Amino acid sequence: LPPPAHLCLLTLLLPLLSSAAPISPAESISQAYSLALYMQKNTSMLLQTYLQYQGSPFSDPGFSAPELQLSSLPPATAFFKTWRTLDDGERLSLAQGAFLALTQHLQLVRDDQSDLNPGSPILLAQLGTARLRAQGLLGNMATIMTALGLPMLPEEDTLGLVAFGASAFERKCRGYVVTREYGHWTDRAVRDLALLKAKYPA
């Protein structure tokens, strides 16, 4: 990325990278949905680079398989009802199992990478980029579920055992679910923190 956009991700973690002192739950709850806009500016970006260097049929126009899914990813997904009455614990909790799924996720993907297609610098700095701001999220949640003295979840191993022996295309398309899925919670954080957000107003 160049430096103005590290800068701008900085600034969106700064405050709580920065800051020993507690603060409120519309605070946390600003600064979580801000980043989490920057980072749905940004999700298509990665999905459309991952695709276009995994060669066909993933970069061919219009690649779509919704039906592929990994048991180690919840899928973004929801029924509209049962989202919208969630209570915040519930919310922050799936958000925040989520994210910590897709942080190793995308290390996993970005050491694919690494091997399938040494020679692309670009999608590994975008992997690693949507890493880090995934972790940065994460931590955002955690500083909203302390605010509100809700229970964190235990960090624990969502990737479970990895088959190192899997085939380049069983690979790629880990990596297709993975950066899909990634724009798709992005874009549910981005839906869950405005409903937070309107509940405690600044």
Second form
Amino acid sequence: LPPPAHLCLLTLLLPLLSSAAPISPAESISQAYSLALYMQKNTSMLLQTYLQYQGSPFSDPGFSAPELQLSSLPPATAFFKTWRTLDDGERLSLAQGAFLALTQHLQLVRDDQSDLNPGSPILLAQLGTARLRAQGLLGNMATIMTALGLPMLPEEDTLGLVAFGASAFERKCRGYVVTREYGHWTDRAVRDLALLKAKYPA
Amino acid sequence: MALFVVFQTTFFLTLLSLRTYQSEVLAERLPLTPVSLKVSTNSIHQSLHLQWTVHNLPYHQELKMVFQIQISRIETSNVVWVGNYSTTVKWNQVLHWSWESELPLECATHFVRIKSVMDDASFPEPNFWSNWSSWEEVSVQDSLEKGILFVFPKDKLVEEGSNVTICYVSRNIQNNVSCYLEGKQIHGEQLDPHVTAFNLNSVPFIRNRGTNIYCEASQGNVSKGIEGIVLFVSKVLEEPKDFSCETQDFKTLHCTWDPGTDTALGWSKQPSQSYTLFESFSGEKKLCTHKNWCNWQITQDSQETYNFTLIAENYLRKRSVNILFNLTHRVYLMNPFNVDFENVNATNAIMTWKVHSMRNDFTCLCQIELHGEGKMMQYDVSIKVNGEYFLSELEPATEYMARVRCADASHFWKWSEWSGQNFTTLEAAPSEAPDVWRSVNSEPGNHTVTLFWKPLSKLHANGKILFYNVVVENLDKPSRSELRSIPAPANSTKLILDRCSYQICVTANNSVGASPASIIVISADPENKEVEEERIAGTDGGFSLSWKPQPGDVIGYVVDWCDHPQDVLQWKNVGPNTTSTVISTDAFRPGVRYDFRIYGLSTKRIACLLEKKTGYSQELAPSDNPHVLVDMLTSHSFTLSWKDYSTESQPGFIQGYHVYLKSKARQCHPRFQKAVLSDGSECCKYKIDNPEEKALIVDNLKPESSYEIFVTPFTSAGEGPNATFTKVTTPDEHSSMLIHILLPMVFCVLLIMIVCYLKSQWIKETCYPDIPDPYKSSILSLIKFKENPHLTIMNVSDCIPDAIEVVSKPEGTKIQILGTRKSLTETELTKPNYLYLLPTEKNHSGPGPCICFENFTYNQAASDSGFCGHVPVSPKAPPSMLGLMTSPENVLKALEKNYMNSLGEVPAGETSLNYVSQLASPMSGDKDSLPTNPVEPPYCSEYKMQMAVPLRLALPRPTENSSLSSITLLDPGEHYR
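Same protein, different condition: the form predicted on its own was shown, now please give the form predicted together with the partner chain.
Okay, now the whole complex, with that chain kicking things off.
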């Protein structure tokens, strides 16, 4: 990550750290939107890096297994009408829940990979960065919800019971689903925040 | 007999029945069928774990038993394994036994049954197999979670090259399942509609992160799911190589080995192999933290012998190597110290060093290496603690490097590391005389001798040469010898000697002393012997020279030459019995001429020039072409010459010249041959074989033709460089002839002109004498003398030859004649022009005598008649109408006639008139155009021309052409001048 990107990230994460001063909804939405856009640029690279380290079939060109899902991770796809008619509270709660799950899953995948690919600092760094950004977006969303006066979601262990005995292949698949869904949820968050941004202009 | 037979039969039957009874009783007493068979599975090891008990065993008794176990797969009849398991069984003991399945247990239901037999000496024959236990079914499939596809075994760890069976379970038989190993499809054997097994033989090691094997379920082209496993293939653990232990201090044993391949796998499936050191005598064990070495602490001084086992171990295999040794035989000495040199002189030195003492009465074997001058010497020496070695036969003034290493002399194990030091020997006097040569330049009265010497080699210099001493001694006259000291690194000096014989001694000197002297004698006679130069050919290796031996005793020969381009004198000494040598040096350059002189050295050390040789190590093509002059150019020949071309300064011996001639003619001239140039064009070529023939007459040429010529020299290596052709054009054949004629003519004319100039007075007098001036005439004086004032000599300029006076006179009669054209004629003819031949008032300065010149162009008849009347010629007028006008009226009439073109008004008597008027009258050539183009006669009256027309010519033809001539005469444009 280049230094300017670090700085940028830092400023975006700033509201998370300094929650003393109340922030207007538009401002917080705008900040969250900027972070989501920034995240969007790196999600496909994370997925590609991840697949590259897993061997065939993951590293095969054009690999895609949409049927692979994780029960502990809510899917980002939704019917458009349903999604469009969500109210602010539902919309933000769904996204918040998903990114909460994603932060935990990204940590799990990073642990798995540090075991399997200890000699791949690039992948481990990217996974760590992705988790940090997901956490940053979570913080931004919490600020928006506060600003809009919406009730906060109770933080829960979305990962639930983890099958620690999962086989290596299952763990590879799990990592694939997590990195893929991270991208999908980031795309959805950009759309969600764009909607909110339009609704609460500065 | 029959009775006996019956008895016997009864006996046997009884015995048989008794026996049967006995066994039944035994079996009844010991029904040893295995009972309580329980089978469990271990997914990690893919093994079935059996446990059972044997009932009815005697209390507190151990019995040897054999159990036969049958394992079936999928169905009971499909027995895949049968085996015996022998063990001793105690009363009430639960027996355990495991079986590892090749096929993953999840992929098929397994059935197990067991039976037993007594195999104990305490139970004599007969022994019977028990009944089989009932089949025990083991099915792991039922425990599978939800899903459509499962692949087994998961995360199996195997060794490279082993055989592995994998299988998949597909819940939906509609699905088409394809399986791949690292992207390459594998084909298996269907065990049942849901299960397919794949036997992978000799699996390869691909990477330490494992090998992916995955199956994809699909219906049509729609992927239904993907499932796979990671097979962890480990490299085969190698036996440690080169395992050895040694000590430097009898406190620590340092053991090393080559570990071979690291068998660590990712996903924490298998760490790197571990190494353990085990010593059997002490029974101690140490887990090594490094993978290729381990230190073992020597604790007991008494232990001399060690038996080490190095065990390498990973999850799949254990390998070990063993060494047995005596500690004293594994001594690796520390490197020697305090290496020093004593009493160093020019050729000797004493080397000293110390070794670490191991114990009392310890002997070392040491090895010394001496490096110097690119050579290496090796010496071995046996010492105790302090080492010393006398190094002899060293070279003076040389830097040496000496190093030493030692080992235990009693039990050689290995050398220690080297310890070394540099030292330099002292200088000694140079051991050899310098190689000296000279060149002599004889001048009137003295010789200039330049001495050259070669620096001594390091081997002979024995130190740094500081200066050279040159001692010159006159051999003819007793005198003091002269000593010159020339500091190094000079390698020559110049001496000017008079015409005496001299002996010159040269020595090289360093800080210690002088070398032996090199002696040369310069004879009194100058070296002017004429020796012919011989050409030789060099080769890549150099010049091969040979010469005739000098008569008399010689102590040797010297060949000298000059290096180019440095111009440094080089020489080579040759032994007295040799008359040939090869001069080879890298300094020879191609295309440079080298001159060699061969001298014989007499016993008196006087050099005598024997032969001269010259040649090129490699001849090159000439570097430049001659500048060719073309002269004697004629229409049929010309001469080419290049006299100033130097053949000596060329990069090869010039053998001749090629003259190229290009012409438009297809055929070459005689003596010329056809040749093709490098650019492909054709031309004619003439070869001159004599390098000194530097001219050529090219003849048989055509006049007025263009020729191109090019002259290039050639050596054995080829021709000179390509250059442009010179154009020569032969002149015209006649032009030369003209020159031959014109030149004498011009000369003659000039001659005549000169003669004329010189005799101009005479010619003038002869050809054009002066016209006498009347004023200066003697007659004039005579007239003056008579004083007649009326008589003067007339000036030509004073005379006006004639003049015409024009008089206007109205003429009324003319109006009637004109008729309809009255108005015009009125204006035009109101002032008729009269012409008088009178002198004009202006020009007539005064009354004076006048000399009249007759105009002979007038017709004699007209002049004779005495009239000055002008009769114009009417174009239309027939000759018969032209008549002589005898009065001014006639003249006017004639004019009117002309102007008005009236008919039948010419007087009858005018037929003889043949006078053409001088007066030009304006008139129109065409009567029809007259009214539109009126003319003004008064202004047009002008003297134009006077001419006499002969009668026959004055009769114009009755055509319009005649009027044209009149128009020409009376051009209206002329009037207004």
